[in-house]
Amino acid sequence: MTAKKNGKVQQGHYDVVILGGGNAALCAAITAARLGSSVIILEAAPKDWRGGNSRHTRNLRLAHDESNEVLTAPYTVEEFYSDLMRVTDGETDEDLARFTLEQSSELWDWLLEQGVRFQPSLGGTLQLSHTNAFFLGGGKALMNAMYRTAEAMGVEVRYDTEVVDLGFDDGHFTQATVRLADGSQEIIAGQSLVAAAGGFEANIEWLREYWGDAADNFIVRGTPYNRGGVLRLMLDNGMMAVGDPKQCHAVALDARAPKFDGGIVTRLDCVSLGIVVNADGDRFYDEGEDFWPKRYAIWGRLIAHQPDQIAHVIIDEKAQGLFMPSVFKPVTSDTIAGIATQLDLDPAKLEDTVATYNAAVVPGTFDTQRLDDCRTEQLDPPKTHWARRIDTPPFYGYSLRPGITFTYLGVRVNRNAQVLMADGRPTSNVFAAGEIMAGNVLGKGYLAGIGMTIGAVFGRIAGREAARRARN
C-alpha cells in the first residue's frame, strides 16, 4: 500500500530495510528473511550492474581445522590472527578482529547452503590453496546464486534505487528516501536497518579531500556506484568513523585499465617476479618483501605516492607462466632499452637501474610456494625474495597505476554490527556489514580475500540482529 508523504510516494513498511546490494547485503537479506522478517534490498545500481565489488572477487579466506576437497590443509584462527597481525602491524580492533576470524569457521557450510559452489584455488604467484576457498564462476556466480535464493524466499529487489537521505531520531531509524532511475523520489519505512553500501572509492571529489590531485589518476576497480553517499548521511547523523580516510585496499593495475569497472583482469600479479620502477627509472620498494597475497594490496597506494601516480614492471621471459596475465599484452623488446622506449623512460637510466639490481642479486633456490633464499644484497631497497637476475629476452613491460577497490573509512560497530554513535552510544536499530565498517578490522593493510570474510561473518550478525530488533 501507498501514501503520499511531503510530497514524496511512501512505499509500504518492512521489517529490515537494506542498504546495497553485495555480499554483504545478501548475506544480511538471506539472514533476515529466514528468521521471518519482510526485507527489502535498495541497490543503487542498475540490475545489470548489482553486487557492488563482489561481482568481482574471486575468493574468501575463511578459518577451518581440516582440508576438504578445496582447501589443501587446515587454516587455523591462530594463523589467520597472525597474519592479519602482520598485514596490519597490529592496526585493528584485536577484539573485533578475532570474533571476526573465529566467525569465518562457518562460512563454507553456511554458503554452500545458499547455493555457492567453490573450486580448486588458482595457481602462479597466488599461493592460496589452504586458506581462500574461489568461487566457482567467480564473483558473478557468487552474486546470481545469493539473489536467487534470496528472491525465492521472498526478499524484494529494488534497482536503480539511490539513497538520498535517511531518517534518524537520536540514532534511532525511521525511514530512507530514495531516489528512482526516472527522477522521482519515494520513501520507504522499516523497523530496522542494515547499510552495507560500500565505501566512497568511487567519489573522486571525495579522494581528492585526502589525496589531493592525485586522486585523478587513480583507477576505480569496482563499481562506480560506491560514492559513499550512505556513509556520508550516517556521519552526518552523528555516528562514529572508524579508519583513516587515505587507507584503502589499491592495488597495480594496468595503466590501460578503464576508469571503473575494470575488475581482477586488469591487475598485475608480476611484480614479486621482476623490479618496479617509477618515471624517473628508479626502484622505490622491496619487491619480494612476503607472498604476493600479503602484499598485492599495498602497491597501489605506493604508486600514489610516485611522480605522476605512475610506475612500470620489467620482468623477463624466466617470468612468464608463473602468474595470471593481464587482459592486455605487455610491451615486449629485445632490449631494456627497447622496453624504456616504448615504456617512455630513459633509456640509459632503465639499463643503468636493470644493471644495478642485477649485479645485486644472490643465487639461490627459486620457489614461489615458500619465502625462498633468493635475494638481493647491498642495494636500497633490497628484494628479499623471488629475486633473479633480469638478464633472458625477451623482456615484458607493464605500466602501473593505483587501482582502488574500496576506502577505509566507516562507520564503528560492535560484535552484533551495531552502529555506534559518536558519544559510544550503540544505536537501537542501526546495523552495518562489509567495506562500510570493515576499517574496524582493517586499520592498515590487507589480506587477500578478507573483504569478503568480513562482509559475510558481519552480513549475517547484521540480518540476524536487525530481525531480532524488528521483531521487538
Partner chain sequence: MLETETTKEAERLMTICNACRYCEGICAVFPAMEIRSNFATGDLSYLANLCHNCGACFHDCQYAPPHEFGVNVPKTFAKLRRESYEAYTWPAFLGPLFRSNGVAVCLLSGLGFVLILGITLLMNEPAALFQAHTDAGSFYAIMPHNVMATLFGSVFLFAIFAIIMGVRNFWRATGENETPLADPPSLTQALHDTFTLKYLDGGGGGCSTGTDQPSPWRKRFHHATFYGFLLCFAATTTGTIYHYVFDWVAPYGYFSLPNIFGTVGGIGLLVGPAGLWWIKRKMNEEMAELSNRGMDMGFLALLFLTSLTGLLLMILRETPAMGTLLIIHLGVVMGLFLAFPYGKFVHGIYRFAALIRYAMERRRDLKHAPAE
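Switching forms now, from the form predicted on its own to the form predicted in complex with its partner chain, please provide the structure.
Single chain only below; no partners, no other molecules.
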C-alpha cells in the first residue's frame, strides 16, 4: 500500500483515521472497530506519554438512576443538568448539553465492557461519591485498558506521529500528512476523520496571543503534546469555532511544579486556611469565599493577573493536617519575616499585611465542613470564612503559579459529533470528540469529571458516525 506522492510516502488507506490518543480518541477507535471499520490512531506523543490529558484524570461524571458498588446514590440527568447550568452560567448549547448528559448514563456499562475498572471515590473527595466514577489506578490505567482493547480488535496505533497537514475538499476529509519521530513525512488517507487531539493549552505562543508575556509563567498541568495543531488546521480550513479563545481552565499550583505533566499532585489545597499575597506582599482576593473545591478553579486566573504571575499562601501551625498533603515541602519559619525572606518578599511589608489581617479577624466557630462564621471586618479584600489569626508558629509558606488545565476554544459539532463549517453546513466526513469540541457543552467554568464525560460520549458517537460514513 506504499506509494510515493509529492515526495511524501503514501502509507495506507483506512476507513477511519483518528487524530489523538486520549479517552475520546480511544472511545471512537473501539466503537468504529466494533462496527467493522479499519481504524488507525495517530498519537503525537511517544508510547510512554500516550493518552493526552486523560492520563492525568481520575474520574468521569455520569448520570445514573441507581447506586452501584462504586456510586453511592442516584444522579439523575436533571440533577446533572442543573449542576452544569450552574457552573457554565448558561454558556452551553442546551440541546447538546442535555443530550450529552442523557448519553452519559450508558458509559458505566460500556466502559466496563472495554475492560475499564472503577473504585469508590478517593479519600478527600467524598463530595463526588455519588456523581463521579473513579478509575481504579487513575486515568493512565483507564488508557492502558482501552489501548489493550483497541489493539486486540486490530486498531493500528502509531505513536510519535504528529499531524502537520489535513487535506480537505470543501469540508470533505481526504488525507492527513504526518511527521514521524525521524522527521520524515507520510500521508495517511481515510474515508472519515475523527479529530480528538485536545486543545492548545500547551502551546505557550498561542496563549501569548491572549495573555501576553504572562503566558510564559503558566504551568501546564497536563501533556505537552496538546499544542492545538489539529484545531488550528480545522479552523484554518473554514470550520466553525466554538468557545471563548481567551478562556482557559487554570488553577493555583505549587510554583515548583514541573512545566508540563505535573498532574494532580502539584495542586495545593490550603488557600482557604490562610492568606494569599502577591509579589508586593498584598492580599488581593477573598481566600474564604467558598469551599476550595468550588473556588480552586478561579485562583489560576487570579494569580495570572498578579505581578509576575506569582502569589504566596501563608498558613500557621493550626492549619496543619486540615488539607491534602502536598508533594513539595513548604518554607518554614518561626517568624513572618523569616517566611518573607525565603519567599523573596519584603519582610516589613508581609509583617504589616499579616498584622492588619490578624487585627481584622473577628471571633467565630471554626468549621471546615461548612461556611463558618470566622471572618474579617473592615478589611479589603475581606476573608469571609475560615478566617483565623495567623499567630501560631511555625509558619509555613508555599508559592503559587497559574496552572493551566485546558482551553475552551474548539470546533462546533452537532448531535452526530459532525463538525460544522463556518456557514453552518455540516461537513460530510469530519467528526470531533473530546477537548477539541468540549466548548460546545462547557463554554465556561468546570464540573469535576465532565471533560471525560464529553470525551467518552462524543468519542463513541464520532466512532459510530465515522464508521457509518466510511461504509457508504
